[in-house]
Every structure is written in structure tokens, then in C-alpha cells.
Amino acid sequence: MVIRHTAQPSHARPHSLQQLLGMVDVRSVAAFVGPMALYTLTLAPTIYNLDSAELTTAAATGGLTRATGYPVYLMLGWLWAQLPVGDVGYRMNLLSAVGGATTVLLADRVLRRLGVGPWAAFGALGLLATAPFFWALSLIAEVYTLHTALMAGIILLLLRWREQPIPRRLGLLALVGGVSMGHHLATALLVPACLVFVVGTAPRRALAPRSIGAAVAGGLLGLSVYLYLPLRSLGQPAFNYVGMYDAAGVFSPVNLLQPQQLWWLITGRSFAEQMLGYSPAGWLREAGAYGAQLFRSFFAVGVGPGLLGVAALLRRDRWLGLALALMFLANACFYIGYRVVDKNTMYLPTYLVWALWAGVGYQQLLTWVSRDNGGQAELRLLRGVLTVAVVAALGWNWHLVSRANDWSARERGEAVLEVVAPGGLVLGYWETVPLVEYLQLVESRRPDITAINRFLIRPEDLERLIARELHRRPVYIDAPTAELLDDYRIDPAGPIYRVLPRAHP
């Protein structure tokens, strides 16, 4: 038997260019595409201050940071910091402006299944992405724009299972918050919400043997993250902040192979003071500056819309609104009540679950308008001033926000460089010693240098410390004290300072 081939005609061959771009979700394409050019254009151009600086020597030489420890964060970063584009530093920013660009795209699959359209996510969702605090986040590396990604892949997941509640769905969602959890803990704040949404859209469904099952087991393999922290402190890696030094300048690591000192890391132990750090009066004033802060992140025109979504939401999809509810008021309530000074930056997951509002209340406004025949004119004001305020909020915050030309913690750091001596020893803070160890673990330079972090070390043996080293090497601080400046000679020396005796007579 001979079998002949023919050729198709030109226009029955499959994926043709139009047929290519009939495929592609537009929808999908800019709401990442957008903000991850904004934030591209932005991005911080190298290594960044302060606790960006110890994420980024943490994750880029296989290290370790303070609580909750972050092993997902340290596993995904140390993958992402051999891409070949830039410098160390730029590489961490950039991911967290894809965890930004993420977020955003995975907020606008949530509101399609709400059932909001292009031009009411447009408004919500570009209020959302030009947030000062949410913007400034996805500039530097931080964990948290990765937390709201993760945050709205779950709300994505809670919707899914309600579509289909069968084991597999729920053991889905289960190991998702698990990763989730493993990479910033305040995923518990969101627990008693998935909660409540499982069992009120399908009780039945939802405490089944096989569904209870599969939510633990998939629980327990996203939380075996959490055996990253462990097994790296085996390899005793050069960075390391989980630990003390002592009066000698040794640092003794927490041994975080015992049970117990592992969960004193991943729950914040040492961060416990600060928790519920205020009084009554207090915690008033707080949340009025946190509301105050929301109403100029939204840019105060999606604060309105936000509330009636709050109110669409409750009375037509009781669950969900509810959910998302508790979400909302577990993280802005914790927040509120935590006594850090860096507080604003967390409020991210409250800003998503505001954004999925203000959609649902846009959406309810353009539904009102176009239920008028004669309405299209109002119909396309209202578009107009979506797009207005996206625009004004993307101009008003630019000059705010932006790192593109913010090249001062490098220039901080090789200032320290220089002016230490061979065999220095650096003491200091978050704005000083994470930059020099970057540029020693990741870039190699001066390794003769020794710098420890105050926040590792107690008062009196960093007191002790520098009495006893002073005759033996040349000593630096970077705040020098009142006990240091009554003690010692203190000569200014680049952006810190030298610790000499103080000569007497």
C-alpha cells in the first residue's frame, strides 16, 4: 500500500499568527505585563538598605535571616540570584517586583470570577499597583509582595473549590497555604477565613474523610519547607542571623536541629514584645493612621467603591464576602497592634483584599450606569475617571517611590570599605553591617574585615567587647552611645566612626 501525503492549504494549517493572537489572553498579558514594566523601570538598580540588604546576602549565599526564618523566600532567592542580569542586589529586586506584577495578575483571575469586567479591574487593580507602599515594595528585595501573590493564589484556589469541591481541590489549597505559610508566617492570619469559606460553600464536601485527608497531607508537604532552616544550619553557612554574639565576638548559633528552637525562629519569639505592643489609646491611634494610610494609598477616590464592594459582596455572595472580611480585619488588626517602626510596609495583604473590593464596587457602579439606555455618555465618564485616577495616582506617586537612581546603599557600604583599616572590626546596625557583609560574602572584597550586627549582640557585651578588642585591632561603630562617648575618643570616619582610648593626662 503507497500512502500519498498532500499538503494542507495554507489556510487549514493549525496556529496561523491570527490564530496565535486569538489565543492570547490580553486581559491576563497587561495586568502583568504592565506593572512589571512600571516597577522594571523603577526597580532599585543594585543592593538595597536595611532589611533588604540581609534578604539579599541571605538568600544569595545560602544563609540564614532572623524570624520567621523564610525558607522559601532563601530557597527561591538563592535560584533567582544566578540569573544573569545585573548585580546581586538588582536580581533580588527584581523579584520582588515579579511578585508584585503576580499578585495583580492573580487579583484580576479573581475578579473575573467575580464576575467584574475589564474596566472596573483596570481602576481597582491600577489603584492597587501605584500604592506607595505596595509600589515601594516591589522595588527593593522584601518578602512581602511574594506573601500577596501567594495571598491571592489562595483566594483564586478558595474560588476554585467552591466550583468544584472534590478532595484533590482541597489538598491543592491546603499545600499552597503550607508554602505559603513556609515563606512568611502571617498566612496564619488568613487560616480562620479559608476556613469558614470551605465549610460554609460545601460543609459536606469539606469534612469528608477523604477531603480532611487531603487538606492534611498537603498542609504537612507545604509546610516541609520548614526543613530547609535545619538542614542549612548543618552546613554552618558564612551568614547567619539566627544566633548571639558574645562578649569574645563569638557567635553561637541557634541549634536549630532541636524542636523547640526551631519553633521559637519560625513563630517570632524574639519578636514577641512587640506583639499587641499597645494600649487601648494606642491601638485607636494606630488605626487611625493606618486608615489614614489607606485612604492615600487608594489614592482616596477607590476608598468609596471599596466599601460598596464590601457591601455588593456581603449581600450577594455571603461566604466570600465574608471570608475576605476576616482576611481583611486579622492582618489590619495584628498590624495595628504591632509595635515595629517598618509597620506600613506590612499592610500589603489588606491593600489586596481593598483592591478585590473597590473591582466589585466599580463594577456595581458601570452596571448601574449602563442600565440606562440614554447612559452611555455617564458610562464613559465613569471609564474616564477610572482611568484618570489610575493615571494621577501612577504621576503623583512616581517621584515618591521610585529607586531607579538610588545607588546610596552601595555607596555607603564601599564608603565603609574604605575607611576601615586592614583587620577592622565594624559595629553596626541594619543600615550599616548587612551591606558590608554583602559585599564581602557575595562580592568578595575586604574579607579581612569583621562587622557584627548590633541587633546580635547585647549592650554589655558589645561594651565588653570593645574594650577588649581596642588594643588589638582598629574598632568602628556606626551610632556611637553615650556610655561609648564618655569612654572613648569617637573621630568621625567616613559615614561611621572610630573608637580610640581617650587620652588622659
The other form holds:
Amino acid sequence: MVIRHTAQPSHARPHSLQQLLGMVDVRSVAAFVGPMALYTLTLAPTIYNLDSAELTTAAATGGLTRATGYPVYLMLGWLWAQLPVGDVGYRMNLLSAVGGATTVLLADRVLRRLGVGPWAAFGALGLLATAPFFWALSLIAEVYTLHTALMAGIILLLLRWREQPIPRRLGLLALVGGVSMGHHLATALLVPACLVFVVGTAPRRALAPRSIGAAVAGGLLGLSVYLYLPLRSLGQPAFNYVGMYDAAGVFSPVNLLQPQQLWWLITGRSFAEQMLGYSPAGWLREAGAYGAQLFRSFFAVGVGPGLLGVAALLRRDRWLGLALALMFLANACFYIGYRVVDKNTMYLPTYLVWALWAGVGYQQLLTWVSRDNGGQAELRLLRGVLTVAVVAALGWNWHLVSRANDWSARERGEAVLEVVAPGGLVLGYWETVPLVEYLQLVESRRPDITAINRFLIRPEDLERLIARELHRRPVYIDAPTAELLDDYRIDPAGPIYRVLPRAHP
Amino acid sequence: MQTWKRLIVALTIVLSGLLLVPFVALPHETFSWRLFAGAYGSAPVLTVNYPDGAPGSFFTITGYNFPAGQPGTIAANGVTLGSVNVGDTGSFVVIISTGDADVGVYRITASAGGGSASTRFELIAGAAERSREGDETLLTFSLPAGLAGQDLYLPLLKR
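Please show me the structure of the same protein in the form predicted in complex with its partner chain, now that we have looked at it in the form predicted on its own.
Okay, now the whole complex, with that chain kicking things off.
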């Protein structure tokens, strides 16, 4: 329960339900319960596909996932997966819903500190909560809404530092920053903004030895979450995406006890080729696509107030305005240049910043319209427009985003298990293998099947493995290459294909 | 400035983004894992069951690794023959009938959801006639006359 801060002495206790309710911070409760209710209603009912299946299986089984390791998600997810509600897939989807709702709650706390009232906050955060990708990623197991929740927490801690720049507060900021880094490496994109804000708002305090000591200690403590990865690797988890299979189908895990190997994992070197993956012309094209994505995310109406908020904040609160602009630009520029197919799911940090700007912009307008104690009718009309915009965004996006009836991933996984003959070998990409592994490792089904993610085996080793295994056991694949189609008979088998020797005349 | 004028300015700022709707459009894409499936997958492949046959033959064209559930088109030597729906596995099968077609080379191209792949077969007078294979209900396209191409071999220049 969120309790409003009052000047009541500590010995004064509420004597009635009315008094107790009077102490409840209704705005904070609404900021969390509102989006949480929306996300719960539209939540995916079971395991979802692709990264969701991988993250769910890794977290629930104490396994290891691919770069950048996500140790905080794995630890928190393991605990969360013990909740006695729904199946494990549902539970991990619910964790994303909590991440999304917490982001809205903390963003509201930030807006309050900036003097943004409840109507303006509702208008801005309502659009954030119902933005298609923010909403959708609150409905399936993913890392992004937990990342934005931690990011909102970091912004809140920056404001608390400015209010009282003492070493303890800087240490806490560094601690949360370190934990956030352990959750998602994109936290590194916030570091320049944090440094500018911390030093800019209280330079002497920030550079005092005690403050630096507190920051270093807090940061190291936060980053210590990375130790989970080498420690967990010692247990040789059944689900391990940190390593490669060879042509004999033998898995060789990366030795995470070696600092260089651990560094390779947590810095995402395996995705280095995708970073800065466009020519200047291509980057501009992608930037245009991102602009359209941002426009749609804020349902067109959040664009003008957001721009107003940028200008207003830079004018009246230079350091915060600069810090938010740096956070926005660092995230937008990095992901615009990141050459991956699902990058639209990665822009959520920029949406969070934009929502803060829109909140400030809305408040500017509301204050301006009601200036000199006049215009109550006009004020009501403007509030009505903000409310209608949020309701319209919710209604428009609901059918595009809701996953409440989406059992497709589970059905696909179960269809694969149904067609694979005893002892079969399944070779597939993300839309196939993590689902099979979830059903095997979490629900203890079909332990006789061996499933290998094709991301974890070189193409030439894959071909040699198929040639080797074809006469030993049934082999299946999910997306046959032209070479395989030349060399083998590929017969449809449910949602995948069975590989068979080509009959020679 | 009077309050109602301030309200008009405020509403203009709030609603200004709507002016761009005709150019950018509101959200319209249904969120699904299928949007991102195949991110690391194999490229689309098109296969044909025989490399050649006599005019009047039937060829079975099979597509693999296309974006699942997407509508697509089938073309022969650049001329669209018709449309096809990619199945949930990313594959589809169609038959090409060559009763009206001329002798020559035919390059068959399938395009769906941004994915595209080609294969080829040749109609040769006197070659074996390929009879229809597979399900009778399979979508069938007839090759019209006048589309045939020829393989062109350029001279190899070597310094």
C-alpha cells in the first residue's frame, strides 16, 4: 500500500478506516493499479514464443541465456516463477505486466516532483501505458518493461540527489544503476546523462571523495549481480544458451569463470555486427521509421505536448532537460542503428522519456489555460480532451495488442512434440526450439527428444550433424536451407519438416 | 489573451499531431511473435520437382521459409500468374501446367511478405512429359503462350 507522506508525528496512528483511507495515496495506487488491471486483462495466458520462451525457460530452470546474460532477470525470474498462479509461462508474462505498471508508477512519481498534476500525468502516462509496443511487451515474458521500471527509478533517484546531494543518495543511485546494468546493458546509454546531471546539479558534492566512494561502492555492489552467471555455470544447467554445439551434437559451454569469456557474454559481442549496421542513408531511413513509430506510440496527440515539454524543461530545468534529452538521444540513436528485425521492441526507454516530456507539456497547457483563476470551463474541456485521447488510444490498440486468447506458441510447441518420433532430433530456430525446451524442462514432457537451437551451431556443423544422425534417429528441421533441399527429402511434419535420405533411382 | 483563445492555442498544440495521420497512419499492425519469427531463419527457397519436361507437363513448385500466413504472388518470367497464401509453416505448394506454353526456359518467382525466391524449369520438345503429382486440390496455374525465355550464355573473357 502506498502511504501519503504527512507531517504526523510517529506516535499518531489512524483510528478508523476513514483515517486510514485518507492516508492512502490514491494517485499512486491508480498509477499502478490502472495499468496493472489493463495488462492482466490482456495478458498472454501461457508461454509465448521467441525470446519469451527462451527467457522463461532459462529463468524458471535456473539456466543461462544468450548475451548479454540478463542475470537480474534470471534471478528475479526464478523466484517469480515459484508463484502459485497459472502455468510458468503465464507467471513470467505477469512479471512483465508488473514491470510495465511499475514503470508508470515511478514515472508518475517523477512527474509529481516536476509539479505535474494528476490530469496531465494521466494524459501522458495513459498514452505511454497504451502505446502498442509498451503495452504488448507488458503482456509477454521479456526484459524491456523491467528495464524501463529501473530506468524510471534511476531518474527518480537523480531528482532525489538534487534535492539533497548527500553521498548516501549518490551511492543508492549507483547501486540501482549497477543492478539495472546487470539487468540490461542498455543502461550504459543512460550513464552520460546521469553523470551530467549529478555533476551539473551539485558539482562540489558530486566530486567530494565521500560521494565518489559511495558511488563506487554502490556501483560495484550493484554490478555484483553479474557474479550469478559464472556461479550458475558451475552447476551445468540443463538450459544453456552460452556455448556452441559441434558436428557431433555435443554442447561446449563458454567458460564463464574466465573473465574474458564473461566479458564477451555481458558486452554482447556476439551481436557486434548488428550494431552500427547501416550506411548513413540507411540510418536516415531507419530514423524516419522510428519517428513514425514514436508518432503512433503516442497516438498522434502526444507529439505536440511532448515537443512543448522538451522546450519547457530545457528552459526551466536545464540540467534535467539536458539529462532527459541525452537519455532519449542515446537510446534512439543506438537502436536506430541496430540492425535487428525486432528493434521496434527496444525503443521503450525513449517512450518513457517522451511520456515525461508530454506530461510536462500537458501541465504547461493546463496551467496556462487556467491562469489568473479563470477558465474553469475551458480547463475542464482540455482535461476532457486528454482523457478522451487516452481512452481512444486504449480502444484503438486493444484488438491489435491483446494476447488474452493467444495460445499459438504453446500449440506450436505441442504440435512439434506430437509429430516427432521417439528419440527424435529437432533442429530449429527461436520459433521452435525454446518452446520444445520449455515443454521438456519446465513441464517434463518428451525427455526423449533432443532439441538444438540452430543459432548455437555453425551451418557446416549442422549439415554434418544431420548427415551423421539421419541413419541413427529421426531428424526434424524448421526452416530447410537450399542446400538441405538439394541433399535430402524434406517432408512436412506438423509445423516443421522431417529430413529423410533422398531416394536414389 | 482571453481564456478561450488560450484554449484554442492549447487544443491546437494537443491535436496538432492529428494533421500527420494521413501521412503516418495510426497503429494498424497486430502484435504477434510471427512479426519477428525468422529473424535468424533461413532465406526463402523455391523448389521444382523436375528441371525439365515436354510441353504439356505439370511441375510442382514448393516454397519454403516464406513469412508465415502472408499472401504472395507467383510469376513466370516476370509475368504474374496468380496469388498464393503462405501456410503457417512458411511453405506452400502450387502446380504449374504447361499445356499452352511454348518450348523454352521459365523462371518461376514467388514473393510474399517481403520474401522472394526463384527456381527454373525448361520445356523441351521430345523430353519426358511430367504428369501431375500430389493432391488434386492444389492450386494450379497455367503458363500462357508467348512467355518462354532462352538461356543466354555470354562469352567468357579472360585476360
